[in-house]
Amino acid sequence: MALRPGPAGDRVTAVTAPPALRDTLCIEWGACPPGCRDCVEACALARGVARVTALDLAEVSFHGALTCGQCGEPACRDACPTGAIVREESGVVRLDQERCVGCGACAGACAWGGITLDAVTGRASKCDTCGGRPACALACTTGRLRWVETSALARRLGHPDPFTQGVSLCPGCAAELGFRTAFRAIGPDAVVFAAPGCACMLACGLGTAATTRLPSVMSLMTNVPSLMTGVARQLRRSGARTRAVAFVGDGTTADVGFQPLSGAAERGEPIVYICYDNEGYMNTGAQRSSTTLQGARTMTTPVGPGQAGKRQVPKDVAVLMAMHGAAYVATASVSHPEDFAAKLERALAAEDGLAYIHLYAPCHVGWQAPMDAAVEIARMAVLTRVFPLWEARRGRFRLTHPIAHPRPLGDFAGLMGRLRHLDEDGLRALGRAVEERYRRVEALCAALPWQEPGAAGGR
């Protein structure tokens, strides 16, 4: 963080540099097949000494792989008495073996076991990601160890975060992550619209304190698209290309505010509407909304004698919007930021009508999960088909992240308290609802396949 003089010279403004995104190795912790050594053998073949370690702990059913995580503040570097370890601008922590004296101080300092002392050479050894083409990732046939390229995402999120730090949203809030991601991709030429809900504090400030550099409008829950329509039309009359962008919750979108949204889609208003779906009215105590999953425990769908959570299946708002023939409709998840950013680009490019993005953003508080669990829950929801990721242009569909072999639904339900009461019958009922929604999207993709803009039949 840097401090810069304010416009009047008598104040200072805190400026936070956007976090750097690095390409990196990603290993699913403890998810490797028992006895697999493919990554270790590939690394040893490519580098002479394996820089990845296989862990097989059968007594605790743990099977995984371990390598250097390229720490931002590497303890191995600080412990090295010869300066043989440096952290490069690229984020790679590199070891100069010519300067290594084999003292082992680096291995002792690393709490993660990411650097080792090789008994044969008498020198330290660690992963340096093979210049961006790691042999271990190429050899892994299960996908548990893979190379994740974030450079494309960094280019898409090239704008500064327009919101201040230290807002009063809950620590670990997925909606805040989605909000900041969206407007780092959208940029400064936008007016942001909000409605009563958790995220309005980020858009419209707290009391007399502003929390964003963007012009923002606080709407009612019942008229967000109507208000956007007036502003967007006036901006067009004035010749401005400024986009009207809403970031509002599922209560506003699916329940009390759906009628004006439907009307704006039917009229083809050129606005961008993002619904962050945390499946409830979370800032008033976690009451159910019409997007809440079947079986979920909320304040208004309790678990007890005669009731086991919400009885109804969730309303599929995104499909309803696509059925309007809207210019662009998509689902996205906070766990897949590159997919979300790409869909934001397509939404902004759709200037001939309404663009709608349904962003799945689990609320760890209302879903009764640990503070750091929201992104993992979202990722598991995608892998179990609970959150199908797709997009549609003028009613033409395609899956953007097809899941051919879904993980067991219990892997998702077990991450949160709101579904933990479900017995086998309850999980089967939820599974049928999840599969029916996914199969419906698959059928739409087959019956009404996606057409690129400009293609024959596309618009």
Second form
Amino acid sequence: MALRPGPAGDRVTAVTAPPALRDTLCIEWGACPPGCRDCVEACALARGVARVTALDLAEVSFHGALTCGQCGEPACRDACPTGAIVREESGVVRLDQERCVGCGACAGACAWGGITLDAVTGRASKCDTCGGRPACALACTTGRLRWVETSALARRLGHPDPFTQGVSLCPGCAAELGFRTAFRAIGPDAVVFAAPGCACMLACGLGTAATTRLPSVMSLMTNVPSLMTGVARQLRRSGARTRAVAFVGDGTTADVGFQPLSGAAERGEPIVYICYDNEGYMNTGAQRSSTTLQGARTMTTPVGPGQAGKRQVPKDVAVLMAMHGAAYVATASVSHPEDFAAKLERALAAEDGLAYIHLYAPCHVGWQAPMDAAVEIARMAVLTRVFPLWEARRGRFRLTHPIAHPRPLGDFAGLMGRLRHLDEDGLRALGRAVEERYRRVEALCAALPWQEPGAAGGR
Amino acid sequence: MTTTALRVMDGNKAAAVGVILCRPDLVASYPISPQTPLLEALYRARAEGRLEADTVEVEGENSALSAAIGAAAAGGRAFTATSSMGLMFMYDAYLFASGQRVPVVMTVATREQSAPHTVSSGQQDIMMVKDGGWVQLIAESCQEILDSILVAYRLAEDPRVQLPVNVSYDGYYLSHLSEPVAVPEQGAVDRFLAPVGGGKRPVLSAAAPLTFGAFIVGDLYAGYRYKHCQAMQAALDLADGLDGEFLAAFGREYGGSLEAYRVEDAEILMVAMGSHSGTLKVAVDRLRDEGVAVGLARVRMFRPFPRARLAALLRGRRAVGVVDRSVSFGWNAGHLFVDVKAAAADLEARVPMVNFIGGLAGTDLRREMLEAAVRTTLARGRGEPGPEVVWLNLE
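Having seen the form predicted alone, the form predicted together with the partner chain:
To see the whole picture, the full complex is given below, headed by that same chain.
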């Protein structure tokens, strides 16, 4: 994989080097100013031979830059007869010019034009990212070429995905993404708790086949934190440092299973509880839950002359948990994985009480949106202030992703069918509730500001 | 045989002493009458350093049982206790515990069910969970409460059984009745429980990951149910042998799953379980003095039901009288009566049976009432007509 066009309407294409996330050169595909050759000239100046190509195709109105994508499984490397091309641990595919015999097999093998045979030297040449400070990106004044540091996230998600492939969740499921992300951050020293709902299929196995390498418990919807209490206490008693971590839905968390969650928070049980919020009972066909957004159409809050979707505002479970004085509480979104991963680290560090993370995980099926829309909906929820990202330690708050200038609510609502019935009045009403929720979090942050650990007395 | 001197204590205290002797890892609790003093005794013991268990005061009964299940699933020995509506409130976790084969022990100080509301004694609560897949032991005395808890852990943690076990005792009649109780020595209890100790059962561990509560579709599910029935049968098979082992260790015996009291040459047989069995024994003694050939079969293990041993005791009697402190709606008879009739179906000859329902909501089952019940049963055996179900103290 290297440079590739993004989905329709999305001109941003990451040049990534899978499977691990690396610092990477990101080129906004086909969005360069016509005639601009700043990147090519900067590369040539820095490296002698330009390893980036400007594609200036006026006849098809395409103006872009092209370079090596540092493939995870580089075809050039496989084609090279002398072993001159290696993929380094850093993710960079490096060419050893000493060993290159100029046969051109690499350039022939690369489908992306990422490696070329240089006519002057008679050797291949390709981008090696300038050791992490690429001259092209530094020279680009339009922002079309950028150096994106993803290694921090890669480190945070440093564990292998403990769940098998082929689980029976819908394609494009944000909850599955969140579940896998969470445990790539948490690692193998954990017992995972699931409850009836979509995401349990990652943890509970099917028949005699396990679906995870982790020890896992398929709980009831009514007793997740209480089972965790017993397990966590016994594990501690036996000297293990294994953590009890739940990944369960909003129906379990906010509705039928809220009592034991409240109890476990009050008792300060050292468990990590992640609620993936898809705003409804999606596994049973999209009925409303107490976290469903007001106005949203679900199977039990239909839209018609007598009703326009859900009447009530969502229960803000995360704020409720923070009001318990829980050791750590955060909201997170599948669209902001680094923020999520950082919060998981703080949740795991809070061993003196309950840690709660409320993860926004849109269900494109229940929300009536395209299969690839869930993460973008989540991103828009953050950018429109529909879903504020914040954290609290022992009831002391801070916004982790303040939105100073929110996008219009329509940018969020327009992405899904469940809100499409809202007219201007409906959107305005939703907007007022969204602003009220955001301002409440802001007010909490101002009145009860975040304190770094150690700054205030623990429990 | 090692037994210390007698100490006077009520049933809740006897249960607490039994639990402490079993050295649990976790005690989970939520208060409900009439079991609350048991939990208070355990918390006091912990405060005084006589109990090493972790204790957790949860926000409801479902969580109490769930926390106990969690600790047991992670390899610990867990205990909780409840009664009446509390038992109902933990019902989903109750079924989870047995289906997941988690060896939790829970005492139930039995009580009526609301509504109409009452907090008084009765066996309705434990009858509501009789088919929930747990082993059900029902005690007659404070001594038997203590002893049954030892047996309960031994059964629960036996690899052939590996099931949760209830030890039930009549609320107030036993929970708040003081009797002399022999407290076993810790060493003897440790030896008695040693065969099942050591955490060899499958437990939650990051070192050897297992899936608890796997999602099952199709034929495999029947296999789980079949093995659960096998485990129940194993508990029944073990119970009688354990009684002998208990005698050797502590000097007391109860008859295993079923106690037969003065059944030799008995023309009629009474069947009961729980504290009023003691009153029935007095009634049997007095009527025997009058020349009435009556005996008592006391069911100690209600699940698995000792149907073969009971059928053998029923065989050849002129009549059988069953005393119940609960009601099976729709059968409009007592739960024990229905089961006794089912056990009698295996017999070649029909045995006339009569059911006595009494002692509901804490009303007394007095000796004279039970003597009258024996006489009624005797009359039925001689062919006198009458209703199949007789309600004692019916207002």
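Numbering follows the first chain given and starts at 1. On a predicted model such as this, the values are computed, not experimentally measured, just so you know. For clarity, a rigid core is taken as the largest C-alpha set superposing within 1.5 Å between two forms.
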| property | result |
| --- | --- |
| Same rigid part for E88 and P270 between the two forms | no |
| Angle of rigid-body motion between the two forms, smaller part versus larger, in degrees | 28 |
| Distance the CA of C32 travels between the two forms [rigid core superposed, Å] | 11.3 |
| Inter-form CA displacement between the two forms at G132 - rigid core frame, Å | 4.7 |
| Rigid-core-superposed Cα shift at V148 between the two forms, Å | 3.2 |
